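Listed next as structure tokens is one chain, alone, in the form predicted alone.
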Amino acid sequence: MGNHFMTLRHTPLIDCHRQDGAKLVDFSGWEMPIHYGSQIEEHHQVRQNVGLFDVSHMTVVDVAGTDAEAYLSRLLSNNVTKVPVGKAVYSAMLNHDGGILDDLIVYRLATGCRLVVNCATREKDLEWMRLQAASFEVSIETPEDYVILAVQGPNSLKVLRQVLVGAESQLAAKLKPFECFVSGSRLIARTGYTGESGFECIVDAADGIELWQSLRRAGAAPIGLGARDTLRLEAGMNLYGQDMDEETCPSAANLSWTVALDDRAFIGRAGLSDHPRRDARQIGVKLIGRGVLRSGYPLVEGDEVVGVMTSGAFSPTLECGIGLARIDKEVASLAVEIRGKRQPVEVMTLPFVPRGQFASS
């Protein structure tokens, strides 16, 4: 028994979460807030006002050096060479067969590129990235002492501008989606994973604690990982390890747009055309009637199993069960099997909840 005991890692904001009464859980080896009292209220807070997330468990990877651009051009499915300084791009990192090793965001900076990858895939990602870097003049650094804050919701700019001073406040106001700027040791970007307008700030640990407290005083409510999951699901965004993995190619996860099929020889390119899942596709479904959809539930048409739920939850905005699913063929009518019983589902256009739908005018 004793061998299985593992010390959970903490972000620099752990004391802030405790002070706010967070319910803490083990999330991929990190002790993280799942909610601060009500996941549903936190979800509505982000859709209608502004919420504050600690996402410092995510891994920051800084890539620099004379071959940084050539290296990332080969490593990633999206084309970083076309991204100007001050912009960000979302991409997949593929294995040789075209399967998704991870999804990530790349910030193009004057000093190189900063990548943010998932925490659960940290060791695997870094090992792969270093392996592929062997023939390139690049440095791959993983800073440790940082905080990543996500300020999300229709009032995110208003609250962030109350906290930023001088030029930072002016620069933040001018950012368009997927733009970023560096100010000293701060990286501030118009990015996020909630489907709402928002910002992400990557800062030094001590600065991060101060920034968190300032944003709290300015009216941003703390939001846990529970609401982060229902928000990204309503926005039709994938969760790595559920909606996609190494066995999934981008086209089977609605991610063909992250693959730039230009004249680059990026890793996994050759495997895409004959990937075993290349004909599968991802859909959004809504449960007709009561209940909640969960990952792993089979989808049936008549007596034939035609797909599987990859993510599911109760949607606080739509007040019904919703989920992402992977199906193997076009279907006319679908049902989900929940503990041996069948319930009809409706195929929905993604996202389930469009950005800014509930923003105050």
Second form
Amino acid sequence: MGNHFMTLRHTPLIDCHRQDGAKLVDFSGWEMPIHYGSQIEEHHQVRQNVGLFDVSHMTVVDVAGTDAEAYLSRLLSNNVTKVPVGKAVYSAMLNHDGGILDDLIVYRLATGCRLVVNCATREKDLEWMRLQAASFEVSIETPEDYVILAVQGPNSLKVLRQVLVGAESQLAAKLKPFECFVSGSRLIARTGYTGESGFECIVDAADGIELWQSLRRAGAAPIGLGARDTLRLEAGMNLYGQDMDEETCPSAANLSWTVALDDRAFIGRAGLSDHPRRDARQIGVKLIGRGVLRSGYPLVEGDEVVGVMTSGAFSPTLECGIGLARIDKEVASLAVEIRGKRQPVEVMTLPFVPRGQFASS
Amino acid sequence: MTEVRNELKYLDSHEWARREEDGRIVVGISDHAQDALGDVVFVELPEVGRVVSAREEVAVVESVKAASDIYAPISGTISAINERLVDEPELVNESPYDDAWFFVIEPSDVAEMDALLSADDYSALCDASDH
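Alongside the form predicted alone that was just displayed, please also present the structure of the form predicted together with the partner chain.
Full assembly next; the chain just shown is listed first.
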């Protein structure tokens, strides 16, 4: 009822989605495509060929100024000062207790740093970032009217090169994972959230509509946020708000690698060693037998609850239930409780689906 | 637009019920329901012989998106289940009114059928939820 009278926000690509027959849903206040017919077919399209996502609901934050580096070095768990211009880095932003306020990507550009944070956490993040900026000489700006496109899959470079011209095409071909370049108002990066090779492009709204249409003509199929979730889960990637939140420290979400324990006094560092969840651990599990794993299902060993599913889905690639779980202790055998019934699960190494494994070419 | 079949009765929770000539009631989920669920990947069926009450949860359908309970439209005894759905859950998307029936109930009080929605009333309910 609460959302019923609220106006949903739209990305500049809303008409493109409607033309493609998208099923639109309320996604944290944005009307976004969940699928364009079949989520499972879209998932396979990205694993085997190439798909196109509109992720313009995500929040872009530009940080610049004399103290930009010092400020981000204090704000983020990963160390952006070690990242050269033209590279990106994944990081957590922690609260003072070491809990995860958000996860984000930082693109290092000649003009400063461009951050992409989650959509549901936008206001909270901006408030926190501005609060922490008080003693730094920095500007924190949120551009309007942009489009973020993700082109993902084994054929992503092929279609991207068909629509880029001249130097952009050359530069895109040379990008290694987590590298980026700026061309005019375009930021093109080899990043993504699917576990496949792919690119993300942050561009002006009008440019984004044209780019979307030309990528569609070049053979990239539109992919909804439903498949985005199963793709990231198969890739063993966390989703903020499910697999991690303010109550979770990085080590409990497999994110210790995003915490650079160098000589920086970054926010949250002091809280990590006695965080309430410091002994918890994230594992990947696969359901033995038929069914689907869902977030919130308890994990048990014997009669003891030892953990909880934080994300779950049906894996279109593996054709079984998979999910991420947080467990509080080491266990020999695990079962999941689904609607009061127990079913065994197998602990899996992450990612569930290694990159490129299911490419057809 | 999704299809609503005139000869069927409906629950507001999107099950359909069809009375056979022998008096048994076949139950499935509507085209509107399968469309809202998205790709169906798992179906859990009741045991044959189970006695159920109208509005009781008796089966589960899971799509890539979510799990949904299936309710008995009418009281009685489960007399058959469609085991094909266990291996081919996608039938729920492909043929919701024909191949993808879920279970059959031997009714204990067939008059309960009168409490179900007509096709017109159910269509109106689907239209309202689309807007």
